[in-house]
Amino acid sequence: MKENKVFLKGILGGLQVYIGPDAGLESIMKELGQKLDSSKSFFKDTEVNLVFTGRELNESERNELVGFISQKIHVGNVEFNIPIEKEEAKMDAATYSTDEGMTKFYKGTVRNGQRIDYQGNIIVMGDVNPGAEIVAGGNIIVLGNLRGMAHAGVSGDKRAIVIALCLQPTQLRIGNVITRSPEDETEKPHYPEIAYLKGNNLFIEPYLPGKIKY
């Protein structure tokens, strides 16, 4: 089976392009123009502004990557990953915890009109649907579609995470910040999926279950 290194997922103003651990600049290149050429009436006269995440780039893989998507669509601002200092460390790391602590089981689909609200952890064994809202304190995991509504970390917690296996919300919150799905997506997820705060920005990434520290 063909291993992706690149996902691509809409985001709000633009798109991010997660780049896995292992991939090189040729197959990413690769793999990143077929999945823009087969999205062109998307970006079609429209300046996309792009975040790079997972693995990190030289200057020269950044500006090599850059040039090379320019001449598929019109981008605009570009930010890549941001090493962190020694100082943030251990603050980034908390980010992917999942503590234990008071959880809440729900099963079965979570329907529109229907509210699963909890002051500690959620797990919904089954799909949220188009509104439906799930609040927690902690952490959301949806073992099924996530297309409703997900607060996490609602009290403020940042360290707060949502993973579903198809991840596509109406609205997404962690802690205050919040996003929305764009209306046209780019690529749908056929793989579980994280969503994490790293400083003030939401990002959202293929679940890698070896990234999550316990």
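Throughout, rigid core stands for the largest set of C-alpha atoms superposing within 1.5 Å between the two forms. Only a predicted model underlies this, so the values are computations on that prediction, with no experimental measurement involved. Numbering follows the first chain given and starts at 1. First, how it differs from the form predicted in complex with the partner chain.
- Once the cores line up, the CA of residue 112 ends up less than 2 angstroms apart between the two forms.
- Superposition on the rigid core between the two forms places the CA atom of residue 170 less than 2 Å from its counterpart.
- Annotation: Cα of residue 19 displaced by at least 2 Å between the two forms, core superposition.
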Given for the second form:
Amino acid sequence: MKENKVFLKGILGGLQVYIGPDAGLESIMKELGQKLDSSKSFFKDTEVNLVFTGRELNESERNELVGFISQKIHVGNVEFNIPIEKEEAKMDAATYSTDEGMTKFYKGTVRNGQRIDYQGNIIVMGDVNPGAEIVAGGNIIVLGNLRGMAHAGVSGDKRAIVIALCLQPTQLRIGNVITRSPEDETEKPHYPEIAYLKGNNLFIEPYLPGKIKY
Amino acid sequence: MGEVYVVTSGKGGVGKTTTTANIGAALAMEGNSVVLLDADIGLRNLDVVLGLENRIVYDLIDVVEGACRLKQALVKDKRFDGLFLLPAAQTRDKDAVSPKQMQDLCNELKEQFDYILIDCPAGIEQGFKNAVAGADKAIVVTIPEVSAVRDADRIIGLLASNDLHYPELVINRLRIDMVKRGDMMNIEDTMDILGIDLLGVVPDDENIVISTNRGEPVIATRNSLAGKAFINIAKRIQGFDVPTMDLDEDSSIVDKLKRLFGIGKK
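Shown: the form predicted alone; wanted: the form predicted in complex with the partner chain:
Next comes the full complex, this chain leading.
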């Protein structure tokens, strides 16, 4: 697989250019050239502000790059070296928190063979059928039957929880703890349940509003 | 302008071909012009079930490749007026036709027939993609077994990604005696997982095996419960409101009497 050395991302009023950690100037320009050529008509006649992130560039590299891009599009303000780590850390706080942050709402049934993968929390307004997978960085709430696999706190967050109106998952994972339903499961529950971690043990309890202690 | 239905299931052996043949025959019996299109290229069966194998001259691949005209490839059924078969090629494989070609073919058939039923191959690969490409509506066939229901669920998801959003379900080969004993998934269990509209329930019936081996649709067999179920499904497709039939009809008179007096097990 060809590794991308340059990523372009649209931001307000311009472009964010991410330069890969060990990308050489030549390969950067080559890839950047291709990317800009393919979207040339989009940038026609507009002033594009540039923000460079990723690998640090020295003075001559900066000048050469900006000069190169100016041949392709009309460049406005240029900013350098917004450190990418800081940005990622900011994203972390926003998306991985189990108390607040980004949430994906999925409306409809998640069927066998489908997978919803999201860094933040996931709310499914429908059933999750056997063979379906829900993978969230934060919490998972299913307003329906959860019969498939759910993995909350996929990046290791042990505070993540899973709630379903009818919790009968084939497998339930929180953080790095993996559990499966008992084989001799007879009756399906007729009330909402919540799954959470205490230490390394996964507990399932009836969900009682206002009595959450985890 | 006709309507194109694809009959699909994901899993093999649940009765797609039987369902296609019988719904098609029942629709034709009610006076519609119907064409059954076998999309299972390389493993064709629909012609055998209809008893038309020895009448095939041209097939679907010949039509899309322009080796013959569409009309030349259509095989007229020997029992039902208005029922035609467009057979699959047996000596080619699924890559011999493209989704675009299937779309064009379906559009052409739509102008001449009221109903076009496509018998989809098992699986979710190229054959499935070809079969659903030209369809307006989908019928999902399943049997009350966990693995078949799982596959049906997968298929419903794939149909949705092909813009076929409201498929209807046929539950085939239901054994009412086993359901009563709690040994088989019942209709509610199946509907609960799949969550789509129910088009009909077809009971397990040995007449199916007999008539299939003879190469004739089971709807031609008198007193066959499965045959009646297929006729009802065909009526529902035409927009008639047909109540679900009593699947218990086949139990013996003694059993019925026993139940009447409350000494038999319900």
